[in-house]
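Given next, in C-alpha cells, is a single chain: the form predicted alone.
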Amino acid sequence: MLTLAIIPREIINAFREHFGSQTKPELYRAPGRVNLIGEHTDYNLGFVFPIALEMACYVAAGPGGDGKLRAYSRDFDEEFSIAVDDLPAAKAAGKWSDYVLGVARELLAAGVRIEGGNLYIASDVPLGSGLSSSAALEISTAYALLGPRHMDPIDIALLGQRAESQFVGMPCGIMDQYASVFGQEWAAIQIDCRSLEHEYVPLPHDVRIIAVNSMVKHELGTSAYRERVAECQRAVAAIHEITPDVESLRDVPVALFERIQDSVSPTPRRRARHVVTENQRVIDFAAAANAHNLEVMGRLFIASHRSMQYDYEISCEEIDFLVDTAIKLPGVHGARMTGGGFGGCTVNLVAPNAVENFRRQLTKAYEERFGKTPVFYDCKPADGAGRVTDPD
C-alpha cells in the first residue's frame, strides 16, 4: 500500500536551497479528492460525494522582490517565471504551469494585489489518476497566494473552478475544489453543487475506502469529457420543452425522466439517465453510511458502475476488469471507478481484514491480464486546505 511521501520540512529545506534563500518560507497544503459516489453530477448542478484524502500538494512560498512569481514544480522538475505586470495577458500553454497562472488571474480579478514571489510545489497526489490532483495544485496555489489574507472559502474553492474551467480550458463542475477546501477528516462531504451547501456525513469505520490506480489514461477523456458536458445539455433542452420549470438534470427526478425519457433522443437521453439515477444514488448512499448499511452502499456502487460504464460511457476494459474482479473477492463490499473516466483509479469498500488479500488477487489477476501492476490508495478522509504549522 503506498504511504505519504511528504514530509513538510523537506520542502522548506528545498524551497531554500532551489532559490538560494535563508528566509524561511510559508507552507500550505491542499488535498486532492476521491469520489465514493456522484459522477458527472457536478456540472449538472446535482449532488456529490467525495472525501479529501491525506495525499495532498504542498506549496512552500516565499517573498521574490523583483515583481516576478517564480514557480518550480519539484515533480516536473521544470521552473516557470512571468512579471506580475503580465500576468492578465497571460495564455495557456498546456502546462502544469496553467493552473498555478489561472489561479493568480482569478485573484487578481477578485481585487487580490499579487506582488510576485517564489512558490516551491510538490504533490504526492498521482497524475491521471482521478483523485484530482489539479484541484490540489490550484488551491494550494490560491492559499500560498493569498498568505495571511481572508478570503471566503468558498470563493477560494470557485476562483479554483474558473481557473480551470476557463483559463485552462476543461469545463468542470465544482467538486473537486470544493472537496479540497472543505475536507474533513473522518468523514465524507455530500455537496449541493447548485446552492453550495454541504453536510458532512461520517462514514463506517469498519470499512477500509481503498483506490486502486489502473496506470492507464486514455488520451479520450479530454475531448469526452467536453462532449458529456454538451451531451447533457441537449438532453436539458429536450427536457425543458416538455417540462419548463427543468433547467437542469438536477431539476429531474427519477420518476419524471421515466415518463418523458422517450421524448430525449437516444445518446442524450443515456447521459441525462446516468445523471438522474446518479444524483438518487448519493442521497441513498448518505443515508446508508449514516445507518452503517454496508451492503447498500457496496449495492449502490455497482449500481454506479454499471451506469458509468453503459449510460454515460467513460468506464474503459481496464476499469471494468478491475470492479468485475474486485466484487467476487471476500470482503470486498462494492466498487467502482472513481474520477472523470477512461482509466485513473476505482474506489472499493473492503473490510478491514480482507485488504491484504484483496491487494494480492487482485494485483496477480490485473498483471496476468494487462501487464501492468496496480497501485493501491488507502484513502482516509482528511481536513481541507490550509496552511501547515511549524513543522520544526
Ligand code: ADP
Second form
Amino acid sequence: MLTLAIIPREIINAFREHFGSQTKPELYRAPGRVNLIGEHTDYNLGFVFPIALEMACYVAAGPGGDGKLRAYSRDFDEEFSIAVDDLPAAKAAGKWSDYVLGVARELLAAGVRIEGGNLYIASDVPLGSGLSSSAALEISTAYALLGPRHMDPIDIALLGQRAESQFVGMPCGIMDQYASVFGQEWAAIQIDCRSLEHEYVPLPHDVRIIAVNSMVKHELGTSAYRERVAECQRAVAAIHEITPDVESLRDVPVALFERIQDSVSPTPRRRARHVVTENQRVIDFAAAANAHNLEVMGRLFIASHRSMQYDYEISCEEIDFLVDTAIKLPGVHGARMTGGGFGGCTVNLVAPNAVENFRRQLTKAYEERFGKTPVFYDCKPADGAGRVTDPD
Ligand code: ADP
Ligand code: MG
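Can you now output the form predicted in complex with ligand ADP? The one shown was the form predicted alone.
The complete assembly is shown below, putting the previous chain first.
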C-alpha cells in the first residue's frame, strides 16, 4: 500500500531553504477527503458522507516584510508573488495560484487583513484524483493566512468553497471544504448540505476503506460537471411547476419523484433520479454503518455506482472495470467511483484479511486490460484542518 506521508519537520526545513530564511514558520495542515457515498448531492443541498484523510496539504507560513504575498508549491515547483495591495483586482489565471488568490480575496472580503509573507505549499493528496487536493489547498491556505486570528470553522469552509466556485470557476458544493475542516480521526461525517450541520458516524472496525486510483482523468470532467449542475436545475424547475414547495432536489423524496418523474424531460429526469436516490442511500448507509451491517453498506456502494454509471453518466471504462473487477473478489463488500467523475478513484469496502489479495488481483487485471498500474490508498479517518502544534 502506498504511503507518501509528509513529515512536518521537512516542510519547515524546506521553507527555510527555499526562502533563505532563518525564521521558524508556522505550519498548517488541511486534509483531503474520500467521499464514501452521496455523490453530486452537495450542490443539490442534500447529504454526503465523507471521511477526512491522513493525506493532506501543508502550508508553512512566515513573514515577508515587503508587502508581497509569495507562494511556492513544491508539487508544481513554481512560485508566484503579488503585492497585497493588488489582491482586490487579481484575475484568475487558470493555474494553481488561483486557489491561493481566491482564498486570499475571500479573506479580504470577510474583513481579514492580508499581511503578505511567504507560503511554502506541499501536499501528499494526489492532485486531480477525486480526493480533493483542491479543498486541502484552499483550507490550509486559509488557516495559514489567518494565522492566530480566529474565524468560525464553518466560515472557513464556506470561504474556501466560494474561492473555488467564484474565483477558480468550478461550481462545487460544500462537501470537500467542509470535510477538510471538520474531519475526525474516529468517524465519517454525515453532512447536511442545506443546514450545514453534521453528525459523526463511527465506522465498523472490521472493514478497511481502500481508494484505488485509476490514474486516468478524462478531460470531459469540468464541462460535464457544469452540465450536470445545469441539468439538475432544469429538473428542479420542472418539478417546481407542479410542486411549488420544491426548491432543490433535496426537497424531493424518492416516492414523490416516482410520482411526478414523467413531467421532467428524459435527461434531467435521469440526473434527478440519481440525486434523489443517492440522498436516500446516504441516509440508509449511515443507518447500516451504525448497525455494523457491512452487507448493506456494500450493496449501497454498488447501487450508488450503478446510478452514477447509468443515470448521472459520469463514470468511464477504466472506473467501471475497477468496480466490476473489485466486487467479484473475495472479501470485497462493495465498490464505487468517488469524486466528481470521469476517472480518479474508486472507493472499496474490504475485509482486513482480504486487502492484500484485493490489491494483487486488481493490479494484475487492470494492468492487463489498460497497461496502467493503479495506486492504492489505505484510507483511515483523520482530523480536520488546523495548525500543526509540534512539527518537530
Ligand atoms: P482534486 O480536488 O480532486 O484533487 P481538482 O481538479 O479539484 O482535483 O484540484 C486539483 C488542482 O488543485 C490542481 O490542478 C492544482 O491546480 C490545485 N492544487 C492542489 N494541490 C496543490 C498543491 N499542492 N500545489 C499547487 N496546486 C495544488
Ligand atoms: Mg477538487
